[in-house]
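Okay, so here's just one chain, in C-alpha cells, the form predicted on its own.
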Amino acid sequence: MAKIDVDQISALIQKQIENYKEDVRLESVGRVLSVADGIANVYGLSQAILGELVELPNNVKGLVFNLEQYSVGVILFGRTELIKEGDYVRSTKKIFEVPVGDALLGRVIDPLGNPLDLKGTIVSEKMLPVERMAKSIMDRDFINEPLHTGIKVIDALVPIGKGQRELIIGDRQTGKTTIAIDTILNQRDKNVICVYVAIGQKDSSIANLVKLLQIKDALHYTVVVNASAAKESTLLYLAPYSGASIAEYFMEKGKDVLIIYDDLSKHAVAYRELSLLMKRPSGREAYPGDVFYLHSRLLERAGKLSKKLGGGSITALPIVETQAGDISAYIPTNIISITDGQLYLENKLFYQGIRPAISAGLSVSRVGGAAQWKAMKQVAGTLRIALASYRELESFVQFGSDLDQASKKRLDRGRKTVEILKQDVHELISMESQIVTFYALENGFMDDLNLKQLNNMIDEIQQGLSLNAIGRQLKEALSRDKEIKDRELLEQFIHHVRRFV
C-alpha cells in the first residue's frame, strides 16, 4: 500500500486555492415580452437606467427608452427581425456609446459608428456616450471668432461666429442644404472639422454629396453620419446625438468644429413615431410633451470652450423644413427659441431668381456680429437698412408713380445691391473680395455701371486680389488687420479694376 504524502497534498490544495478565480457574475437579465417596429417591450431589468445600452441575441443592441413599473421599453439597433418573444435581454450598466476619433475623418458612417463607404473597418480611438451633458456657463467663452461661409449675404448681413447655433429654415427645395454644403466647402484650409448629419435623406442624395466633397477636396476634414430614409426611426432618432458626440471629441481637443443637422423636422417626426409606439401621451400635433427638450439638449452642446479647456468650439447649423412658409408651426418655433438666430429662405425670392433666397428682413444673427471683421462692419453696416428701403420703394414704384432723382438713384443702388448678393451654387467668395465689392458699392464706384458691367467688375475684383500686385498687397493688409486702414490703397485698386470693365 502506497504511503500518502500529506504535505504534498496540502501544498497542492494550497496552490489551487491561490489560483482560484471567482467565476460568478451578477447580471440583470430580462425577457422580451413583445417586439415590433424596432421596439421591444422587456419584462425585468428593474435596475435599468434611461439611455442604458442593453444586449440581445444575434449581436443586436438596444437603448433603454422607456421605464415603466413592470417593464422597460427598448429601441433596437441592428438585425431587429432576428429578435423574438422570450429572448433574453442583458443590461450592461453602460450608457449607449459611439466611436470617435481622427479615424472617422473622410468616412461615411451610420449612427452606431459602422462604416457605410466600403473603405474597411474603423479603428476608433475611444468611445463617447451619445447623450452627454452640455458644458456649463463657466466652461464657456465669448463668441469672438467669425466662421466664414463664403456666401456674401450671410457674411455681410447675418454673420456666424464660431460656437454659434444658427438655424437654416425654409420650405423644401429652397436651397437650405446647399447653404450648409457651401459652408463646409468654405472651411477648406481653415482648420475646421466638419460633421454632416443626414436624417431621413435619400441614399442617392448622400452619395451625390460625398462625391461632391471628394471633387472639391473637402472630404478629408468631414465626417458624414447617415441615417437614411430607408432606416428605422430608432436610427434617425440617434443620429444627431451621435454626430454631437463625434464633434465634442474634436472640440475637447481644442479644434473648431462645424456640425450640420439635416434636418431636425424629420428627427422630431422620428421621435414622435417612437413615442407613440411606446404609448407615451401625445400633445400638440401629436408630438410628445418633451419634444422641446429633445432639441434643446442637443443644440446646447454647441458652443465655444474657455481657453482653460482648450478654446475649441462647435458651431451648429440645424436645418428645419417649413410648410408653406409657416415659421410659426410647432417645431420651427421651438428651434427658433433655442438657436442664436436664423437664416430664413423665402420661396418668393427663390422663384424670382434671387439665390441664395435669404430674406434680409426675417433673418437674424444674435451673436455673430460680435465676431464679424471690423472691415465688414465698416462697409456693410447700412446694407440691411438700404435693402429694406429698396424693397419698400420698389413696391411703391409698381403703382407707376413718378420719382425724383434721389429716389431713382436709391432704386438703382438697391437693384445693384441685390445683384451683388446673388451667388451661384458652390461659388464661394473670399472675405477680402466681399469687403472690396461692398466698399465699391457703398462709395459710388458702381453707380455708372450697368448690370453686365457690374458682374464683370465683381469678377475682376476677385481675380485682381490674387493676380495684381496692388491687389495682393491689399488682400494681405485686410487679412492681417481685419479692418480698412489704408483707404488710399483700396481706392487705388478699385480704380485699377474699373479700367478692365
Ligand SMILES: Nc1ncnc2c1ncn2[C@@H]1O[C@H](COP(=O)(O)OP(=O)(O)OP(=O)(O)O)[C@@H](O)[C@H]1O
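For clarity, a rigid core is taken as the largest C-alpha set superposing within 1.5 Å between two forms. The structure presented is a predicted model; accordingly, all values stated were derived computationally and were not measured. Residue numbers count along the first chain shown, from 1. First, how it differs from the form predicted together with the ligand.
- The Cα position of Gln492 differs by less than 2 Å between the two forms after fitting on the rigid core.
- Taking 2 Å as the criterion, Gln14 counts as shifted between the two forms: its C-alpha moves by at least this amount when the rigid core is aligned.
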Second form
Amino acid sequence: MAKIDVDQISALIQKQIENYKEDVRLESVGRVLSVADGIANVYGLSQAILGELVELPNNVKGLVFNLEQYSVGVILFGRTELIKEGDYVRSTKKIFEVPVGDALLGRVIDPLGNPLDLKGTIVSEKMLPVERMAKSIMDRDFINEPLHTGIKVIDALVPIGKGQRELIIGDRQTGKTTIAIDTILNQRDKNVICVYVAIGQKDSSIANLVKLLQIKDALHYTVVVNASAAKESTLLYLAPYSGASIAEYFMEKGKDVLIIYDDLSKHAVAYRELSLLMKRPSGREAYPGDVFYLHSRLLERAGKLSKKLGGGSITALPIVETQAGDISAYIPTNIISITDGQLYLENKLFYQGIRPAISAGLSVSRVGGAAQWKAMKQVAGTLRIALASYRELESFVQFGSDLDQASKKRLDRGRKTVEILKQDVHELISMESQIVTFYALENGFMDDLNLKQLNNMIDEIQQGLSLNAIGRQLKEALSRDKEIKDRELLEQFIHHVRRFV
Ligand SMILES: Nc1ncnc2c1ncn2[C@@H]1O[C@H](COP(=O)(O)OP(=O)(O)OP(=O)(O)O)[C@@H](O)[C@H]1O
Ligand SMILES: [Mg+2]
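Form predicted together with the ligand, following the form predicted on its own:
Time for the whole complex; same chain goes first.
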C-alpha cells in the first residue's frame, strides 16, 4: 500500500482552493439579514453600487440605498410583506430604471411605471435609470423662450422661461396646486408635454385632478406620477426622480416639457423617514446631512438643451409648503437657493380675496425676463411700481389723511392694478389679451371706469380678440411680432371695446 503523503495532498488541496477562488464571480447574490418597514439589510453584496437595482423573490425590486462595511441597505418596492430573512438578493449591476416614452402620455402611473388607471398595461419602448447625471454646461443653452402660464400676475411680473426652475412656495391651502395645474391647462395646443408628480397627496385629490385634466382636454399631453400618502415612503422618495427621467426622455427628443413636483416638503419628510430607518445620522430638523443634495440633483436635471442636442427643455415647478409663512425653515431655504426664483403665496392676500395670492414684492424670476415677449415688457414695466406705491398710499388712507390729486390718482391706478391681477381658478388669459389690458391701464383708458366696468372691460378685451375683426387682426399682429408695433390699431380696438362697458 502506498504511503499517503500528507504534505503533497494538502498542497494539492491548497492549490484547488486557490484556483476555486479565482473562478468565482464575486458575490452577485446576497441574502436578507433583516427586513422591516420596506427596508432590507442585505449581506454579501459587497460589489453593490449606490442606486443599483437588485432583485428579490416574488418579483420584489430593491434599490441600493446605503453602503455599509459588511452589508447594504436596500429599499424595497412591490409586495414587500413577502420578503423574509434569508431570501436571496440578486445584483443586476445596473441603476434602478423606469419605463419612459410616448406610451405614458395620458396615463396615471406609480413611480415604478405601473398603471394606476384602468387603461391596461403600459408597453413602453424604453427604460431609463431614475438617477441620471444632469446635463453639463456645454450641453445647455440660454433660456430664451417664454413658458406662458395664462396667469396675469405671473406672465407680467414673474415671467417663466422654458428650462427655468421656479419654486411655488406658500402655506397650506393658498392656491399652490391651482397655479401648477392652470399652467398645465394653459399648455394645450402649445406643444409642451407635462409631467405632474404627486408626492404624499390624497388619492381622491389625484382622482379629481385627473378628471379635471380630462374635461379640459389636457390629459393627452400629460403624465401623472402618483405616490400617494397611503403608500410607503420608499415610493414617495422615488417619485420625483422617476418623473424627471420620464421628462428627460421627451426633452432629449427635442420637446419642451413642464414638470411639477407637488410637493417637495413631503418628499423631504419621506427621505427623512427612510434615512432614520437606515440609521443615518440626522442633523437640523432631524433631516440627514445630504438633504440639500436630495433636491439639488433633482432640480439640476431641468434646463434647456443646446441646439446640437435638439434644443428640448424641462421647466420645473417644484412646490414647497411653509408653516406660518416661514420661508427661512430648512427645506424652503435650500430649495429657494437651488431654483431660479420663487412665486411666494401669502395667506393674508388669499384671505383678502386677492387671488392668486402671489406677493409681488417677495416673488422673483431670475431668468424669465430674458424670455418675455417684448410687448409684455412694453406694458408691464410700471405694474410693479403701481403696486408698490399703492401699498404705501393705502396705509395713509387708513389713517384718514387727505390726499392730494396726484396721490389719489396713483391710489386709483394701484387699486385697479390689484383688481386686474385677480384671476379665478382655471380662468386662463391669453398673452395678447393680457397685453391689451395692461396697455389700456397704463395709458389711462381705464381711469374713468368703476370696478364693475373695469371687470366688464377685461372680459370684453378677452372676447373681442377672437370675435371682433379688428381684435383678430390685432391678436394676429401681437402673436406674430411679440411686440407692439401698431399702436393705432391697438387703440382703435380699445376704443371699440370701451363702447360696450
Ligand atoms: N385664484 C383663485 N381664486 C379662487 N380660489 C382659489 C384660487 N386659487 C385657489 N383657490 C382655491 O383655494 C383652495 C386651495 O387651493 P389649492 O389646493 O391650489 O391650494 P394648495 O396650496 O395647493 O393647498 P394644499 O396645501 O392643501 O396643497 C381651493 O379650494 C381652490 O379652489
Ligand atoms: Mg396642493
